[in-house]
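Let's start with one chain on its own, the form predicted alone, as structure tokens.
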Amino acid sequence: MVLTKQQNYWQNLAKQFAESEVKPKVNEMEKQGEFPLFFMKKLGELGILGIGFPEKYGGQNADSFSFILAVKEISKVWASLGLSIGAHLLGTNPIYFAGTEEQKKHYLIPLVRGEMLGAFGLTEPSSGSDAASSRTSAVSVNGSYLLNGRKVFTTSASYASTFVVSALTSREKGKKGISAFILERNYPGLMIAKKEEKLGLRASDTSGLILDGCQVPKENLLGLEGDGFRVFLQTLDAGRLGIAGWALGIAEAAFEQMLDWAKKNEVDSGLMDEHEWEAGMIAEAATKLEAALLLAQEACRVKDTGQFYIKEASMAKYFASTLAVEVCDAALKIIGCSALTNDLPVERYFRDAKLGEIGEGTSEIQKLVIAREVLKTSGRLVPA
């Protein structure tokens, strides 16, 4: 794949940072479940958190694929850090998409620079993939909104400075009654629930939000009342591209482990001819890795031309996240029992990769989105 000078720059910068500064500390921090706050601040200083944002807001004014390549290189070394980047952007993009200039000056600029950490509160105990079934409420009272409800699986919640959350300002209007709000950590009535213990991504913080009469100034409404569902869909489209890059990083890391093992234990000793099934898995993984990267590149191209990229983002996310699990599984089979121990990072890759098939909309939801978009372009009527 031929990259532009800009894309090469960001990919190489992220790779150098990940290899030289992050990699030596990954095993210990992952084992301890230590959140990579220091590295997030450093990524802000390097400009990586601001790759896709305009310079006027502290960004680098680079293309979307530059960001995907950077996330891929970081996730290849440490998926917990790569996911923390994605979660931060989920809490940043809504302000860029729908914020007033005052909101952008106050929140967006420090978020883009890594001076503040953002989080995104959408999922609730009774609403996961179906964001339209939100139950958190927002009532206007004396120049403020009072928010009541719960959010779960909020990545980086324990460390975030700001939260963009959804709440119903009109229950009767359904999804057209969902609004978006910017919350600050110290707002009265906002509490952080317990940290979740997870299968993988153990250094990525996953907690919940409890909103008990949380008082939010009216000027922290994002857009107009009822704009929330649209803003969140726009945010999730961008987030799915980030997950595609994240999953590609894990897949590439597992693939390289697989290749190293095969070269050392089979190819050099002439055993590959006796294990055609292993050659087949290597060939399939190599082919799909190329395809996944091309899907992500195309989705970024469509996005950067200002077109709707819902289908392309879902395709990139679905394919890459499925591939990450497949490649990790293949690596486990080729390497064997050694891959199940802590001596090799493959077992961590395998545990981490599963999130890609669930977060930011499950693979099943991605299929529905893709099918709906394909049917739209073919002129078939589909449910809204």
Second form
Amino acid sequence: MVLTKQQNYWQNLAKQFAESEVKPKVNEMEKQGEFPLFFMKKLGELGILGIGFPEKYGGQNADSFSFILAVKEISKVWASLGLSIGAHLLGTNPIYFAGTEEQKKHYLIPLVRGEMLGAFGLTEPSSGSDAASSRTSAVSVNGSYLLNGRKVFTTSASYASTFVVSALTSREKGKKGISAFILERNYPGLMIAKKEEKLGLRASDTSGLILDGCQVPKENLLGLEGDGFRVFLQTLDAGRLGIAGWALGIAEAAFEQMLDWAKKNEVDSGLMDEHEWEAGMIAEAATKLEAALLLAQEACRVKDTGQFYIKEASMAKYFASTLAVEVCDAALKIIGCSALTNDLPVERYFRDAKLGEIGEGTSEIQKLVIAREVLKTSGRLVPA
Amino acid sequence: MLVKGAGISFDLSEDHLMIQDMVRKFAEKEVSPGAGERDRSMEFPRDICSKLGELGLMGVNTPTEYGGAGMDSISYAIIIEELSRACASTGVVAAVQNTLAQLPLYRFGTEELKRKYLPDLAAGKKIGAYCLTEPSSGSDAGSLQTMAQKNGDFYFLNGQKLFVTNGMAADFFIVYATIDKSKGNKGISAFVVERTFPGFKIVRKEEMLGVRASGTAQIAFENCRVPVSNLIGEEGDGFKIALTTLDSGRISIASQAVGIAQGAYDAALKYSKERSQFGKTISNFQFVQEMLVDMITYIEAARLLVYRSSYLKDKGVPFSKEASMAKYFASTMSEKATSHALQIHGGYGYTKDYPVERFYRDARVTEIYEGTTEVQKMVIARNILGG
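Form predicted alone done; form predicted together with its partner chain now:
Next comes the full complex, and the chain you just saw is listed first.
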């Protein structure tokens, strides 16, 4: 794959940081479930959190694919850290997309610089894939909104300084009644609920939010009342690209373990006679890794031209997250029993990868999105 | 292919149904409740082993004269499936106890060995384990390095064993070692080693992706002193004993894989009827239906393969190919089915609030232990191609 100078720069910077600073800490922190707050600050200082944002908001003014490559390199070393970056962007992008200059100055700049940690509260106990059915309400009272409801699976909630959350300003209007708000951690009535114990990504924080008459100043409404659904969809498009990069990082990491093992066991010297089966798995993974990266690159290209890229983002996410699970599985198959113990990182990759098929829209939702877009554009499947 | 002797039967006997009902109730009441906690703490289900022993489920195929239940192989498959449906660790613990630890004894052991070891194992009073795999010998069991040197009334064992299920809790170990490396497979011999024998050492407990409560250990023998009378069969019989045992072991693991998948399917079916999105329960969505349909179709097919291989085993005809087919199909199916179950649960499935993430982790090892999927394919290929 040919990368621009800029893309190379960000990829290398992230790789270097991940290899030299993050890697030595991963096993211990993941085992303890220790949130990588320190590394998030560091990523801010390095500019990695701000890769895709304009300079005037503290960003690096680089292209979307530079960011995806950086996420990939970091996730390759530690998926929990990669996911924390993704969640931070979910809490940052809505402000960039819909915020006033005042909100951008107050929130966006410190978020982009990593001085604040962002989170995003959309999912509710009974509203997951069906995001439009959220029940959290926002009532306007004396210059404030009072928010009531519950959010679940809010990534980084226990550590975030700001939250972008959805709430209904009007029950009758359906999707058009959904609004977006910026909440600060210390607002009265905002409480962090139970932290989830998960299959993987133990150092990434997943907690609930309880909004019990949470008082939010009027000026913290994002956009207009009823803009929420549109803002969240736009945020999720970008988020899906992030997950594609994240999943690719895990897939590449598992692939490298597979290659190391094959080389150690001299599979390369016997490809034609005794190791066809391993050769087949390696070739399949290598081919799909290239394809996945190209899908992500294409989605980024369309995004940066300012066009809708919902189909491309869903394709990139669907393909990369399915692939990550597949490659982890192949690595377990090739390496065998040793890969099941925690002496090798493969069992961690296997546990982590599964989230890619669920978070920010399950694979089933991605397929529905892709099908809808493909049917809409009457069958022109391949971008010109 | 439906051929004479394939043993087609779609009804379980009254006895089989009774056993199924009894084990299912026991598993729901005694095994299921602590499964999540044991998975976390990696605590071996020692109490459950005792209770299983009292119920006659720890020596299912062991002859009654040695304290076993003397039941048939289909009963055994049912028992392992039902236990695994509640807790895969308990399933494999019981499988190792029943088959890997006892079959070598009741098939190949002297009368003295049978009398000495089988009754306590079958009663669940003592725990048994099986030591074949080594750091450099997994699928290629013939290349094992552990040495047994005879000196007077004792063999002295030296070497290391890996991935010993039940190892942390076991009292007795079936151990394979070679008396002469130059003899290859013909040098391999099998011994019963007690935990208390001098020179026996637990190196460490393995922390694993799944079956975390199975007490899987690394073991070392440092001049471990084993009485000559603890040799199983003759010197050089070990390879034959190992292969014979593993044929039956494959039925165990196939049953375990079916049980894990069934447990995951039950959870997913229930959840799909409770969870509503877009104004209807998610069981109404074709994607979800497709996953459920695939799961149950493959589960039933796998179960039939398990029953067929068990039936052939009971008839006393060769069943090696059929056991490998059952294990290959059931373990691959189980991985897919548990993944579907997790997917149907969405974000909740990724958390430890629901059992499906445990099933997903547990299913994975069924494709690896007691012969990887690839080794099963080799066995099947050899059978259909000859040679």
